[in-house]
Amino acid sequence: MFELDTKKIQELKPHILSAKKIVLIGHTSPDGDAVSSVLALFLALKKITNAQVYPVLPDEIPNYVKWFDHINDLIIDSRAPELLDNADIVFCLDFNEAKRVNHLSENLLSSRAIKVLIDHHPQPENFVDYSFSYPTASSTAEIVYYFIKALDKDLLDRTIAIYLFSGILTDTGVFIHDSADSQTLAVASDLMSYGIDKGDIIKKLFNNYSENRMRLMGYLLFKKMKIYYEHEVAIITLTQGIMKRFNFKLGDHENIANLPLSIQGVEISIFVMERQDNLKVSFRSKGKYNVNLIARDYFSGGGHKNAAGGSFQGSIRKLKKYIENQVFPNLKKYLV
């Protein structure tokens, strides 16, 4: 549960109304929550201000949200640095440290714009002027819902509701995660009152995968999952070669990290994805362990108690040895 600082919003509102250029930016490798939050606030601000409003993302969006009506409004190209440089206000959505916008971090930090953080990840960096950081929130979309309502209760409409509902769904695993509390369900209920089709949204987000994606999931579970029952851990690895074999598209890896948690005796799932310069390491847990702390202490990352991520320099073989020799002996200290 959290309570939005509405007084701070009233301090910020005159700046929003007088701004000429506003940029909204989400994190690199944007997920459903980031895309949904950027687009929802983009539409709301366009209603309340005469400013030019620019929704920016550092790189491409996943396939499962490409059905959103305003996808083509997103700016994912060379215009982004100049927009950040010349903005009056920059909204930072769904990330808590500047490096999470990748190649745009220098432009973000050097911009003279008023910087506003709206996020739910713990331990935010102090790089903004206004911070709406609520780690107990289910998603950034849930915070954006309250933020929009506080700006003007009449700003919400059906399209904005669809985006916010989608962001909440994707970040809570359709309300499975512990972060989806009674407050989250109350927000979802209100969003549904705008005439959105819950079943249609769920179908488009979660039941719209390609054949290649389904075969990839099966292959990874059968061939690339190793279970360490003595440590209650499962590890799945996805290499560049496997991606090529299954014609991998951005977003095809979504939810794979959660799959081993369905196995009896597995409390932590680790999903490793090979990238050009490093390994992306994603953690999920059922709640017995705080994987945020594991990601922070061993992989220069972080996140939430049950969902976190980090990175590793080296091969998958070295990563597994590192986990076996460094992480496993210390797992008990991360028991909740």
Ligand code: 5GP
Contents of the next structure:
Amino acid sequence: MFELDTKKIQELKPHILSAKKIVLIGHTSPDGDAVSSVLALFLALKKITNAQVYPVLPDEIPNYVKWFDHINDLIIDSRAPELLDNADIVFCLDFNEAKRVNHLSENLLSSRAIKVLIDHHPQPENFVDYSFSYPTASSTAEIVYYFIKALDKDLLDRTIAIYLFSGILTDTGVFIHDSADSQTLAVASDLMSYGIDKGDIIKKLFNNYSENRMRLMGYLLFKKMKIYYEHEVAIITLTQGIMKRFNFKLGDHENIANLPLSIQGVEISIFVMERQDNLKVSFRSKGKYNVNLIARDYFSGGGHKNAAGGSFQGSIRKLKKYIENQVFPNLKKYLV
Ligand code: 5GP
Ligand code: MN
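Okay, that one was the form predicted alone. Can I see the form predicted in complex with this ligand too?
First the chain shown before, then all remaining chains and molecules of the complex.
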């Protein structure tokens, strides 16, 4: 449960109304929550301010949100640095440290804009002027819902509701994760009152796999999952070679990290993906271990207690050795 600081919003509101340029930015490798939060706040702000409002993302969006009506309004290109430099206000959505916007972090930090953080990741870095950080919120979309209502109770509309609902669904695994509490369901219920079609949204977000994506999932589970029952850990590895074989598209790995958690005796799932210059390492926990801290301590990353990520320099073989020799002996430290 959290309560939005509405006094702080009233303080911020005159700045929003008088601004000329407002930038909204989400994190790198944007997920459903980041894209939804950026677009929902974009639509809401355009209704109350004459400012130019720019919805920006550092890099490409996943396929499963491409059906959003305003997807082509997103700015994912070389205009972004200059927009950040010249903005009066920058909203930082769904991330808690400047480096999470990748190549744009310098521009974000040096921008003269008033910086506003709306986010639910724990332990936020202090780089903003106004912080709306609520780590118990299910999603940034849930906070943005209250933020929009507090700006003006009549701003929310059906399209905004569709985006916010999508952000909540993607970040909670359709209300499964512990983070989806009674408050989240109350927000979802109110969003439904705007005439959105829940079944249609779920279908578009989740039941949209290509054949390749489905077969990739089966292949990884069958061939590429190693279980260490003595440590309650499963590791799945995805190489560039396998990606080629299954004609990998951005977002195709989404949800694979969660799958091993359905196995009895597995408490931590680790999903490893080969990238151009390093390995991306994703962590999921059933709740017994805090994987945010594991990602921070061993993989210069972070995230949430039950879902976190980071990176590793070296081969998959080296990573496995590192996990076996460095992480496993210290796992007990991360018991919740
Ligand atoms: P995913 O594994 O799905 O990419 O990310 C799971 C969670 O961990 C998300 O909340 C995401 O924001 C966070 N996360 C993923 N990678 C990183 C990273 O490299 N650094 C930090 N600080 N957080 C990350
Ligand atoms: Mn989120």
